[in-house]
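As structure tokens, one chain now follows by itself in the form predicted alone.
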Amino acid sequence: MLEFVLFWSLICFSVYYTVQWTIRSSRKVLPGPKGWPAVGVLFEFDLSTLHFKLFEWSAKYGDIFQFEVFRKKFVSLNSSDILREAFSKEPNASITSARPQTFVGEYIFDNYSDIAFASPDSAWTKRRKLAFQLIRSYGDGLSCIEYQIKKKLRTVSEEIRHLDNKNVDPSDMVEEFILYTLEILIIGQSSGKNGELQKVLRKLDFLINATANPGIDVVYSLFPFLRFLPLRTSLMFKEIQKTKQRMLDLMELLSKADTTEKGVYHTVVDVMNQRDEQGKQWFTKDNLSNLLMNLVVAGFLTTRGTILSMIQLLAKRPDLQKALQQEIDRVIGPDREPCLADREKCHLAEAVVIETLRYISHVPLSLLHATSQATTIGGYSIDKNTVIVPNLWTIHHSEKEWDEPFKFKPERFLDAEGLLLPSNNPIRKRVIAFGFGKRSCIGEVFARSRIFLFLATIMQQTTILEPEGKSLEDLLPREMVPGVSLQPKDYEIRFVLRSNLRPS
């Protein structure tokens, strides 16, 4: 009998592997690098430049490899037919809409209780609804917001008028602006840039900024005791959460202030109160800080870098300038303000901040997805549990997308009669600049506006030129300062007013 029972078991085992086997031979197997035994790629690249190896595999393995650190299985998409078959499709928009478990999720933002690093069920589906009615209501829907921006716009005015014609670096200008708009967002009012907010807000940024790209999140999601060590990156996530109590402390400080300006945080004490169905509370302290974080990461280094980049391609591209100022003349005038409502008029403007989000790939890796089941993408099929690079520095700067990727061509948005070609133009569609899908950027609207008022409001009074006495380095998206958002390297320029150009 024990005989008979081992015979029949052997034959189904072997049945069974014989059918597992050939499902495997018949599914396309995924092209990409072999790596090592055990820990797969992990010493082929830089942790902080993982964009610029998956950029060199992809001219190799195409618009979708594979690839392994520690047997972990990590799939990168490298063209915008690929993002949106595996973003924007239903079942795969559901599917791949989850985030991995990583590091900077769990110990940086209180296991994941943000709403970027966070996967969706139902508590993330409301944080997340939350916060895209705290940007409608504080940011994109009021029209104070536009006030307050333009107001802070007469401020950058009038310091330029005193710098006219001196070397300056523009750095500290445009990081001022865009903290004096986060502020003002967040909290209802800016205490400057003299203000301990503003320094406290800075450093939070450049520290996760220097820490939460790609690479080191994977090494450290491999290996958490690191974080125990006296490593330089241990420290800054150590300092992290230091900086980021001492952020919240601030805040509950100054919103207890006396006056009628409130902001996203006012709301979002008020959340903490409410309860759920069941009697509980759904929105913590955790969640309060961390949403809090997300906003202050998201609006602060991502609008530096497109700024400055744009600030220096401009200095190199006088032709530009002038065609610019054209435009702003011909739709603003010379003393009006410029409004949000004149972006639809100007067409090289919005051409020109569109190019600039193509061209140096702010965030040249979004932030990582994972799938929550078996799926298929490309037409191979993708295990559960994979985790989904979404490659966007190779998107926007591969030829098989673009003509001449690494040229800065605000023209190649734009129709014969120079107007912006339509949101779903083929070409528009392939800038993914602030994602799309479950996971898209809630805050792409107020970025963009803050970029193009403060774009309007300098070629309206000045022109930049090239500083005195020293060069100007051309802007190379391969030179810049690597992090989660790319940022150029320090340089300075002249702005020079134009009515001290204009022939008297």
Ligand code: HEM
Second form
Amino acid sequence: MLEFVLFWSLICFSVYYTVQWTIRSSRKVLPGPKGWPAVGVLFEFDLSTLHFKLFEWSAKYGDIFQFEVFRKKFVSLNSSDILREAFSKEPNASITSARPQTFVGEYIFDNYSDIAFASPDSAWTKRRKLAFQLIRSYGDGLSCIEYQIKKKLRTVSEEIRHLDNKNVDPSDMVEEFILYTLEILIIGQSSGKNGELQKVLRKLDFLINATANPGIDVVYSLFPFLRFLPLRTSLMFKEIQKTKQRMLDLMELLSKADTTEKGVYHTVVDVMNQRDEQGKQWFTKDNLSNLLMNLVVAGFLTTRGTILSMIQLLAKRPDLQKALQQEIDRVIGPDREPCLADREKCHLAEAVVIETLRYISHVPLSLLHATSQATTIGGYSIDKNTVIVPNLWTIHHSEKEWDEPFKFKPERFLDAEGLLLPSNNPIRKRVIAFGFGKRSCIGEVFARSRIFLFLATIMQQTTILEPEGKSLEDLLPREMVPGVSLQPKDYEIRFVLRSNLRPS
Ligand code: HEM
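Starting from the form predicted alone above, please write out the structure of the form predicted in complex with this ligand.
To see the whole picture, the full complex is given below, headed by that same chain.
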């Protein structure tokens, strides 16, 4: 009897392992660089410019490949088709909507109580929905924000009038404009660049840009005790926490001001008083502070990079400026203020914005995703807890997808009549600057509205020229300053009022 049981057990085991082995060997093995034992590919790239290495590897290994750092598995997605398969088709869309565990998510965003660094659960879904609705339709909808943006653009125009023809670094003006619109969105008021809140927001943004990079995160996640040592980065992390508290204190103070102007803050504070079906507070003080941090960080550097890049690119293209000015004169005229309704008739301006976003690809690796369970992408098996790297830099600069990808050519988004290609056109669909699917950017409409109104106002009133007595470098995406969001290097230009250039 024992022999009989042993015999059949052996047969069953053999069959089981043969089937497993056959399944495993029939799986396609993901290509990718081998790396070193334990550390993986850690020493094969500069941590702040990982996107350059991934671009190089994608040429060798294809649209999907894997690599390891400290035994953690990363899968890089390098074409718009593979990204769609991973992010927009179920069940992958749900599986890949998780975020990896990060030091920043845990320590800076109070154990993932924000939106951007947290993985989905029912509370997160409610938080994201709330934030999305507030940004998209705050007050009377975008028209309320539009009114405020236009008000600020009047002071920008005034400033430009004073600067007429002088060499100027436009970053101060652009930063003030963006921070003002964020203050209006969040708290309904702004005291301008000398106001305490704007100074605090600016400081917070630059601290986060200097610290929240994947390289620093890998090291601090592995050795979290480093945050207690007097290292430069650890001190910056401490400073972030202090500055965040200062931001909250200021917002609380400002929210008590006797004014009718309200912002996201006021609504969210009301939501904090609500209870869910179990009688529990579903939106806590930590959720509030970290949502505000998300908006301040995601809403500043991304838009700063886009507007400053656009100004530099235009300064080098007088022909393009002329065409933009003709479009704006035709649609808006010289006297009426540009408004959001003009967007649909300003085809070239829209193409310039889209091409700027593609060309600079300044959020090169989007935000990292992770798999919440094992799945298959592109025919390859991907394990649970794999970090997914949406390689937007490569998708936007691949020769397979673009003609002359490192050239700034807004006309690639226009048809033969000069009309903007529809958003479902395959060429438009390859631009994924705001991500897509369950984790796509919640600030896209807000960001694009600000950028369009800025561009239209500038082109209506001025021509951007190279500086006097100095040269202006071409904006080359590969030479942008690294950070959470790549930024153009400092530069100077001249704004010259069009009225001064018109023949008398
Ligand atoms: C040019 C401007 C902007 C660009 C290029 C941009 C790009 C992105 C990208 C690539 C992502 C990650 C998508 C993903 O994980 O798959 C993202 C997420 C996010 N963005 Fe933006 N963004 C911009 C402006 C803004 C603004 C103005 C706000 C808010 C005021 C904002 C708030 C957010 C938030 C909260 C997330 C996280 C969403 C989530 O994790 O579910 N962004 N953005």
